[in-house]
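Encoded as structure tokens, the following chain is the form predicted alone, with no partner shown.
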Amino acid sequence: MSTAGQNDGAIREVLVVGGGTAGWLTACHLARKLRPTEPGGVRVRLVESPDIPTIGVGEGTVPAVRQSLQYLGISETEFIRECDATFKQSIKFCGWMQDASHYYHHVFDYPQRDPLDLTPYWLMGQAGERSYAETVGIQAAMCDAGLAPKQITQPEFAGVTNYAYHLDAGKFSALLTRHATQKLGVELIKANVEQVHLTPAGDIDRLSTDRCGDLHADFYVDCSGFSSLLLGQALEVPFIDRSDVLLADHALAVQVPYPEENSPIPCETLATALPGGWVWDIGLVSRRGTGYVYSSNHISHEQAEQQLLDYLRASLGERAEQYSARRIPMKVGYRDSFWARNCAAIGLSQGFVEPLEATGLLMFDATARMLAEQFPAHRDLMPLLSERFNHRVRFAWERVIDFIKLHYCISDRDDSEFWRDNRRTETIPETLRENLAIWRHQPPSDYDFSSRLEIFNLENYLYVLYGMNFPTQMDAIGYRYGQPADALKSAQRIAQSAAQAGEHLLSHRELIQRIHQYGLQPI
């Protein structure tokens, strides 16, 4: 049996293999673009195992997911209510420098650069004495004050500041499932894929399942997780290991309560550095999602469990011992190609790096939409489109790895071999080494991020570099910046705006409670 599309080359059916966040985001993006319920639309199906639970660790997002929710037609009120969601305005990095009291915010608002770029003046000590993030915007102060990023009177997806979300990954997958099947026309198949059959030419021909017989499609999307059932196993696309750069290879994940029932909900992801890695701490409405990303080559699994327990004891006391973490091996790297023959991979089957900066969901969402926007109308277009897709996605993965490595290699922590190894030149990608060499003598500029395929851009690097006191030397170029008085006034205005914001915004928990009670105004 063959699909109709194979007779004339038209692509009329696509099958997504695997559910979870990656699978259902992909199905939503494809259906949003390919319109399966309309005449001439492409049929979109998803086969999901009823027996395999999703990993469900990634509970942090970046602002791009907000745009995707709106694009896909998902109500923000419904999303917040059903996914135990809260707002996220920042990643707060604690203990990433030798000074144990040091912390900094990587916020989502852009630094002020118009009419005057404050960065060089801050570096020269001419923009006041506050931290970099506090100097160039109001959001860091809002986070420290526990303020929400929007008012209850603002419509869905609008805010005083830029924001993303924290969410329950399992509940988010369930919401995406309902939206895809009930509103976008995606067909759900519950079955286990037992065998992948190839054509003599090497394409995927069909999948054999335990409950639904053989499944045929013109195009397949592999969202099968680390197993990479289609791209990795059937099509034998090799995996490129990048553990030589990113040294952490395991995670411990655990869900814990707040210290008290109505404890404040942090409006940021807490990322706390420890001797063998770092701990994430994400506040949802009724619980926290926490975990320890670490290198088993530098500490033992037992040491990691003890260090995570010590972290949890700081907020929960002896109650922390009631909660056991599950250990997750991390295969750090990406496939040599992401679209081979008539199959593309999205999610963990495509690649993985540690969840610092919410990179997982960011890449899943970005590449799923990229695939949908560039989806081939005809089989003859696949070689050209797959070559472009592979180039773009590989570039994106390499830049993500550079950005994650930045957090480690500019740290001055010297208390363990893990941190010292992260500064060794041979563990730093050449592209990042070259940029750091330039940035030691002049601040980064837009010209350092000239590709539209960059996942992290100038503003992201500025917050991390100068949150971690990167030593850009301004002596030789200080003459280029001749408006110190204007810079100081601008910084003072920002500080005043931050103070005024507190007069109009609710606490984070109070806003979430009101959204649950009243909802937000639909757009």
Second form
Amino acid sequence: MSTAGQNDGAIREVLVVGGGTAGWLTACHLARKLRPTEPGGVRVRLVESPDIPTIGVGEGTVPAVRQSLQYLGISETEFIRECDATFKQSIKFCGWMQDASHYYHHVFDYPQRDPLDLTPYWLMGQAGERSYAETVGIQAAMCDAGLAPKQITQPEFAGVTNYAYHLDAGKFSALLTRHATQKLGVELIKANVEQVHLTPAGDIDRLSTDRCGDLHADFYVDCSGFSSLLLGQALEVPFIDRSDVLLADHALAVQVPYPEENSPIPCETLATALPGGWVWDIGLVSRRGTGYVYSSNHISHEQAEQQLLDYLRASLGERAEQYSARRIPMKVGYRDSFWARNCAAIGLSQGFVEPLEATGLLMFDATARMLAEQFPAHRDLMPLLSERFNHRVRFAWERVIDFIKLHYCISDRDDSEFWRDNRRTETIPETLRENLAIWRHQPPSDYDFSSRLEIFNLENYLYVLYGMNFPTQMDAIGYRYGQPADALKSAQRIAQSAAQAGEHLLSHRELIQRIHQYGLQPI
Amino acid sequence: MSRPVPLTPEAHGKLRVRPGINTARLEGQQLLPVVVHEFHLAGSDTPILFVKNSETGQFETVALLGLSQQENLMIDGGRWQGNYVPGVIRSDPFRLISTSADDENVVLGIDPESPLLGEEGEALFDDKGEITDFLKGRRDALVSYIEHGNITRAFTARLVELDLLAHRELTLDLDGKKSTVSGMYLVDEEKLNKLDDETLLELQKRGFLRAIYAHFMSLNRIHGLARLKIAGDRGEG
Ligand SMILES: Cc1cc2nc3c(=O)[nH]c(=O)nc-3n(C[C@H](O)[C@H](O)[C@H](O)COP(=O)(O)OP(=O)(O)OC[C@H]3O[C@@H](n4cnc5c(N)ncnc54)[C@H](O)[C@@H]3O)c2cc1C
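And the form predicted in complex with its partner chain, for comparison with the form predicted alone?
Okay, now the whole complex, with that chain kicking things off.
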């Protein structure tokens, strides 16, 4: 009997609200775990507005996306062909220091630590003359040489080096939509949600739509983007604004061509610092996606447009003027909780930080998976599970904000208020301040990153700190590192394998072309 | 083998082809492409395996002729050591050349530097510039070889789809020395045995099951290669 069914506390139906990347990835994760097509499985539906567009940006990813694609059963060949995707091995930061010619790579391969951790030797000048990233691995040199991260003979998702992708966000959503509806049993409803009705107790009861009547579910996932329709608006969970730490509040996004049709495709995201923020420049197969992330408290929108245009002129000349950028206001921060009552928020509805380290997809992929794994078997478990979920997700957001802030607060750029303000103590979270105080006197250690929930770890910090010449004083502890000769040898071996990498790797564009032509093998 | 050129009565009217094997081009060639239709024959001489083409990453079916790169133990003293001569060798010095990107249009071509060419042997064109029966026969054989190649690709694609291939290193004992042949893929017998009846029947009807078993049976021929290798090494030493 249906009434008994509704009151027994079992969760039989989930409704995802919003069909951007976050909504579809969440639907995929839920369906993969909750098996809507099996008897006894949970029904998964997704309602998306036919009128409200998705945010339409979000083209950079981190390597964890590979595990997710594989886990969800999406073929890498299909993904690369259908999403205009390219490989990403690094973020190349240009102009983040006063010296305008300075750049560094934050690569995805971890620094080589076996047989010897080269970091302290590099800090003491005993591991050769190269930059930090070039000293501890081959990937920075591979990026500079424009090499692909894998061979055509390697199976899907395997590489010579660790890699992620650049992708077309709209095409990725479309691929996820097909996968979710055709393979995983997610049902799609096209309608505008007009009203959210609560039960007397304050749970979400049902949603009224303009063309599909009322929609009811036992559990709701809010993926409605910045509007945060359910969690923010209906359940009134407050937003914690973090623009006191991360000062950029707008983006100007524009898609532009390559200088020439067959220009090399960079195998890294370019992140170029400008007086009021920084520009992302992401190479897909047939076009680039670029955008200026800036602080409107420090420069006007017109200045921002001019600075972006100047940036684009460097590669496109006068052609740059043909493209007009779209302005996107950015709400920096996160919700006070991410799961309240019978509703969790994933994606922009949950929180947002500027896309400097491509954390968007990473955060909602990780939280969607967490939600799916910890999905309540019973209504009574929700308070306990949601408390854990909120604790974890909040911790992750705070750590992400620390890591993004790091890029700004150890810069020595002194050409504008924006950069100077970014170093003011009161803008730096205390956890980050403490870490930096320690790292002035000893290099970071694994024990500084003790939680399994950290999204960015020791390795990520090392690349940024020492890419930006962070001054760790080694004099007092030099005695701890007694193998300078081995360190030098090890560094030389790495440099040698970097120089040889080109012998067995294709250029990035060439590999992408072959994948389009021949595909990759699953094994 | 050098780049094949299209065959024309103007350029090649006087040319003759003598029978035999162009062993020179096989020297140092560790792998030789084979098609499913000849697995059972080629497999009685050498192992038949799957490898990935280094240019395309696509699986190909090959006969293993040596135990290390650039080694061909099946040629000795300018002579082919097997009982069966694989189709790709028999089609020498002729090749089909695609004239469009999609392989839709092909013309008959020839390896201009093949030692099989000369003034002896079979004529290719008659006095009027018409192609001879000999050349017709060779052309038809090539066309059907290409068709067999298409079926072979369908065969490997199906095996990949069914997740039946597995990467294996073949380890051998060569006179007390361990030697490994890497980069080889085999059909995983356990996975094959777990296929449902319907799929097995499909494989059987398409002739694929027979090819798979020919592949299994051929694997033991690796010991034949090892013997050739040891004999060769001793001979040299
Ligand atoms: C400038 C910028 C750059 C970024 N760069 C990156 C990057 O490089 N890498 C990265 O990983 N992330 C990046 N992000 C973040 C990334 O774009 C988002 O996290 C991602 O696109 C997910 O968005 P979403 O699905 O949460 O929201 P949206 O894409 O906004 O989707 C919202 C969905 O909700 C639906 N909806 C809204 N209201 C209703 C309603 N009333 N009824 C029915 N449906 C409704 C809409 O139709 C839409 O389908 C960037 C973000 C910005 C702003």
